[in-house]
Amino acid sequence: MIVVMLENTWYKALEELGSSMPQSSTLWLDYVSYAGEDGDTLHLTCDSVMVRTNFEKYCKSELERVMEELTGRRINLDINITTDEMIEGGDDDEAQEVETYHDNRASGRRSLLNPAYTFDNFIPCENTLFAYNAAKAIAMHPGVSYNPCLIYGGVGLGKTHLLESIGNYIEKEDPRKNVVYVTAETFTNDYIQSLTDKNTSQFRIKYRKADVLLVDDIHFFEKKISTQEELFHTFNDLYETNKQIVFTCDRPISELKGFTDRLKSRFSRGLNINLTAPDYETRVAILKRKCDDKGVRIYDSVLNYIAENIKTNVRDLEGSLTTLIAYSNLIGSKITLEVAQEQLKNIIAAPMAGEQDISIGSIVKEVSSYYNVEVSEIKGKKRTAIIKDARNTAIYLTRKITQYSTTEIGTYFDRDHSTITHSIDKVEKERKTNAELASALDALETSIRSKSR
């Protein structure tokens, strides 16, 4: 009981501080995660010394105060660094890591571009040909046409591949051009670091001196108003000097929440391209290309089976192929159709009748009827117990029954990815110990499926 209570208290405290603390302080809350607890000690994780230092300086005492108010007892926050480069020494080691971190941030190294992402190994189809041709045109004549450009679509469809192909092509054809490729998270971290160092001029030099700025996953900027402000001015500076700007996002601009209107208008100013899932023929071609890259031969019947059943994205196709190759190498067995069917049975599952037609709206309507609350309340901001239960149930059932991603679910409910994930985990955890809840969830699922047929 304590584990659940403290974890929930952590999220409640974050919500309270998010609306009461200065933006310069709440920035650090985005980079700290709940990791577990031990009695009255709540364990948190982050990925750098810089984040830990500033979290402890600006946020820790306020969080502990709020959590004490919510629980009626003193809660200690213990934050640790969990990265591939764990710190094992003392203060000297920490100082060295911070110094290395600063040096890497300031260097703007071009090696951030993945050399494997080129136009030559991107296989276009009818659904992706527009994006492919536009990206090539941008690479051949940066800053001339299609500026700015936004490529949007679901995960694993090739947005990053096309974005980095632009950068790799330009660097190869004109090494004099300054190509800056970053994820939105890196851009945010760089900006935070510049505030910490009180040296925003270095940050602005790095980004505003770019000839080509490529920013991946701009949906990460949601609700990060200070970073959006800096991006807005960077955008204007580059656009007015005819420098090329290309962004990627997991959804159209119109569906972005927590963005300033003037920044959304900048994104909408140029070319917006929707990248959708590849067709069957392209899926087969992608699988064959992956086999060639990996130096393996697999029966056409197996590749056709994968392509027929995995229609989501390129990442899932490659994941299935990797699974089969690993099985073959470890077991010493040929990859036959029967082997593929057995090894991929948990990935390729025949959907129940009507599953593809189930909408989030129909699920929310069914849940609202069961809990006797309004649909608008489930989607709204009220946090009474009954409405929270209904909202969590609707989110959980949407993820379980449909193929919507947590990001897409978050867009519908106007919540961020972490909130959606927390709701799903919470219901799954409670279901294991609450027979009444488990029965209600099963009944709701049965009813939703039957009405969709």
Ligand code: ADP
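Numbering follows the first chain given and starts at 1. Quantities reported herein were computed from a predicted structural model and do not represent experimental measurements. Under this definition, the rigid core comprises the largest set of C-alpha atoms superposing within 1.5 Å between the forms. Compared with the form predicted in complex with adenosine-5'-diphosphate:
- Here Tyr371 counts as shifted, since its C-alpha moves by at least 2 Å between these two forms after the core is aligned.
- After superposing the rigid core, the Cα of Arg73 is displaced by 2 Å or more between these two forms.
- Core-superposed comparison between these two forms: the CA of Gly380 exceeds or equals a 2 Å shift.
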The other form holds:
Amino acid sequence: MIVVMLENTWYKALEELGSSMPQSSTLWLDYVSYAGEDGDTLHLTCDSVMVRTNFEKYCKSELERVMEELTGRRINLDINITTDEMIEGGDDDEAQEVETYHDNRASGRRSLLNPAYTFDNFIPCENTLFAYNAAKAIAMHPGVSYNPCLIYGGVGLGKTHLLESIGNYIEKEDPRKNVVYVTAETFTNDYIQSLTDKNTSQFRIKYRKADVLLVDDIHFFEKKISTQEELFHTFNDLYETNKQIVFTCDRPISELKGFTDRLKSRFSRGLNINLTAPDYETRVAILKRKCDDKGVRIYDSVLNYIAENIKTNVRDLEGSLTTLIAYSNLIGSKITLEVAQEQLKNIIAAPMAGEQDISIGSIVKEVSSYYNVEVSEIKGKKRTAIIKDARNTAIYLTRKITQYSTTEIGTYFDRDHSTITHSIDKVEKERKTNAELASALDALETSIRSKSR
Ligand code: ADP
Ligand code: MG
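What would you give as the form predicted in complex with adenosine-5'-diphosphate, now that the form predicted on its own is on the page?
Below, the chain from earlier opens the complete complex, with every other chain and molecule after it.
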């Protein structure tokens, strides 16, 4: 009688499962090895309770079914833990946690992507076409070109929308790909939790098993050096195996403070795309699209009014619509231009009144935290490069955002009128040739305006 070793069948079964089961389940098979056999029992080994629990929960019965198909007889799978590390540390809590993560992934919605963000409902324009096309190319061929990729720009300009569109597209086209979408904040919290639980291996499984890693808002990592260290290794691991990595940030990498140089150099590798505000026509088109999506009709005059007045933040465009629709539903009245003007007066202030509402103090405060210098230094006499830049930026933005005269601004900054004019001219000139500066100024302006509401 020919005795066919189960070992070969085991590898065949793995191959079969690899193509039929979601990657979120087969993930655990990578941590399980063949350890021997005994009649109809196949001995397997792994190195943690976590892996064993999840193997038994997600893979075992399916594997036994396939093994039975391949051999024509019932095969028992017996899995043992062979290192002592996890036997001691592997309490139920730990296994439970991984299960929760795994349950999320196995329950249809594999990652935490918002299904509403797709390429179809992103309306590109000249300013955003490059970012849009690059994101699409990445989604169609992850890990091939444009890797890594960074999309940066001000608040509410569609960074998250594009990032999640990449994830949604890949999950739909190739459900076997393990897409991990995470905000920098969640990544940090996950990492801290794994340290608290003395269980960084779970953390690493989650992030380093990604085929596509999407990290939103990396400016959040500022000054978090040990999380940056972990991200650096995650990055290297994924990059070396041609896994796709996409980040978003509210400013160009060169403007990030409190980052290790080596991580900055990793970020700036690959494609860096600046996402800027859409033009007027596109703002109207976005509003129309959002109306269609919500199944409402709003007069063109109202949409034009919103688009004319909200220029630097698409989220605020949407917010205005939501306000008007809610009002009209509650009051049962049509949304006329007058209704819109009245209802949106807190969002869209008349230029004079609204602009004066923003104090110079709030501008300086925002600029000081952006440049990581003290407010007193901006107003003071020091002339180091960074303080001078921050001071010029604050003066420029004050002139741009408020109605204060250069003399009034001079009084605040304790400088004469001509110094103020010189600072404004300098920034004005520089922003024309320096795209990074232009984008930083836009981001600051958006943020100052949104905080003043
Ligand atoms: P960010 O991450 O840059 O702060 P979001 O991606 O959250 O901005 O975008 C804010 C809102 O604006 C989202 O609801 C998004 O769908 C919408 N949005 C931004 N840009 C566009 C666009 N070009 N077309 C359609 N919707 C957009
Ligand atoms: Mg975002």
